[in-house]
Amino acid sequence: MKPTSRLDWVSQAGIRVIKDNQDVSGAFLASPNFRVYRYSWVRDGSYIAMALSQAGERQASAAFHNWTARAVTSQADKITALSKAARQGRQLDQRLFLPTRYLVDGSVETGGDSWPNTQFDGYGTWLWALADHLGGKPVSQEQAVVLAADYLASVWQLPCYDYWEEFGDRQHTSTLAAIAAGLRAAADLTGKPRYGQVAQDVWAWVLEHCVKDGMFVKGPQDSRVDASLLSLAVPLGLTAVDDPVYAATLARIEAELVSPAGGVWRYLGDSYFGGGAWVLLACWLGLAQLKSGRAAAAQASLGWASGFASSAGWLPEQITDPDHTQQPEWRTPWAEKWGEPANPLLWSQAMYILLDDRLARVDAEDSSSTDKSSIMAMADPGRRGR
């Protein structure tokens, strides 16, 4: 039996939603009923697969990793040409950059609802998630791992779009962190230390250029804080939650990006659907709170998210009523352009599962510790009543 009984009803429903929207290819639709999200994002899918692995749905997780490996190897010629140009110091042809999202059959989107499609973070996140899924077991997707790592090693110094498909003329701290974590994972998966060396170079660059006033910032050209910076410690583990720079960043996220009505904004100034409070970011914050020893705060973050689950357990992308938005006047223009915000969003379901599962494990460990203490007390009558 898969170990999902410890999860609450929203997580149980989330697992069903995710599996119902996994294509036979292994790809996950980002959202089944939001027209412009009917693609499979490498980053979203990596977090979704991570949640499935943690919840015991390893076959579905493996199917996604195999799908991503096929999508990467199908573009081997492009990656090889790009890597060669990088080694020779030639200007890189952006037409060789890999997309951040694919059609579920693994082909590249052309035309239609096209919008910015060049992000590097997804491939780094995928390498990290694959290594986490395998847990030290031999990798069967080594060709794809090498290709993805070569690609990241070639492009990491270049600007690209951030997690949110914005600011394509800049570098981004969260993107660079995903690249560093992915290259570290690639070094472990392949036994090729050169990837680990590039990972060190990337992280050193981040520490030199992406820290301001003792805190990580959105990027070297943007001193705002971005909620995606939570990833640096959780789950990527590039820094500890009690590292002074990360701790200060977490405190700033909680001070500036937690909506007065609850939930977490992406960054100050966001106008997408009014700049609402994102469910997945509330859960992500909860993971960081839990990692830093604040289980009650983490439980509150989970509780806020669960309050927006539909009767079917669907979780939306963001909450866009006036109480939760930064710029409510922008909600209608986006809705007129694309329709109502995505609901369900599979990435939201995944982050909820991750937080719910980890809270349940902490509760189980606490109960186990209590039981052990009681047994010890019963075994030592001299300790009773103290």
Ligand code: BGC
Contents of the next structure:
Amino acid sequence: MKPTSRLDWVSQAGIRVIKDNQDVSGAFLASPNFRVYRYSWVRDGSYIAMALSQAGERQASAAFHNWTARAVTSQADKITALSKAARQGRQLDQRLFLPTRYLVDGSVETGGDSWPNTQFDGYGTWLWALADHLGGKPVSQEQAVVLAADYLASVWQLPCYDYWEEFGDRQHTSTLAAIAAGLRAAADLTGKPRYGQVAQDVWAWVLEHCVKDGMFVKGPQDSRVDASLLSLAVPLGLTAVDDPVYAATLARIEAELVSPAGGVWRYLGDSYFGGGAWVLLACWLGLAQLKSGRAAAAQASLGWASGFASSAGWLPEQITDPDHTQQPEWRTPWAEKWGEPANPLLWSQAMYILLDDRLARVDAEDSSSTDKSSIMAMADPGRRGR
Ligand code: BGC
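Right, and the form predicted together with beta-D-glucopyranose of this protein, after the form predicted alone?
Up next: the whole complex, starting with the chain shown before.
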């Protein structure tokens, strides 16, 4: 049986879309049809690689990890200078910060669309995804792992742009969580405990400064909830889904960020393309719901997302009709500036695959279990056949 055969047709199409848009270098285009996304983001790519590894497409994910390792190694001089300055307690030169996205050949984009390019989360997520991919096997990219970890250990206390490439003047909970998880992974991969110590410091800082009224918030200076906070438990595992603070955050995401027409907003007040409902976030919410034992809710999240797949199985970044947008008046200005929203978005395809795969595994466990009652009770009776 082929490893992907348990997946539905949207996932199967998603794997093809992802592989078709993987450059020979190993890099993924964030979106082939949206001009300003024709780059390889470390953040997007790390989630895409997770989906490929989980779906059994390990060669393709390994190619991405090798590409990222080469991209990081090409920045070694900058990282060494930054780490030295950090150790000496000197101010860090922002020109030495790593980019969040690269051209597919691994070079740094210099001109063109100058938009926020300093974000730390991607490198943390990459380290986590690499360790997850290797599953305890020895790492062949150790030099890059050490460089990325040194970088994160040097910069974590500084402001940067967030997951959504906004608010560059402050720190962000999800960014810090990605850094903590990445450093923890680096300690495991390299056997260097110092990265684990910094990871602990980062996470302790999050617990002290990024929890308000018993819930994780967008950042120390922003008490809104942000859908990227889902990452803290799924996949990063920094907290359990039933931890009271995470559970309360999840409940707040479901109460405030699920659009009345379905799908998930990034945060309240988002105006990018009108602030639509994101497909990847609906799937991400499904992963958290499933991990919390709510298979029917997770299935409904997947069902919402699959309803927006094109006949070729493409999934867009976000749904931007007036029913799904927070500020519909902002859709046209963005479309005039950059064109129609990205479609397909490889990160959307990846999150769909991750959720579909997890649900399929629950199905498989269900049918092999002698006591099916608990899962059966959660499952939607109208669940698709596989
Ligand atoms: C999102 C980023 C993403 C990038 C490429 C941006 O609009 O805010 O999170 O990495 O698109 O997909």
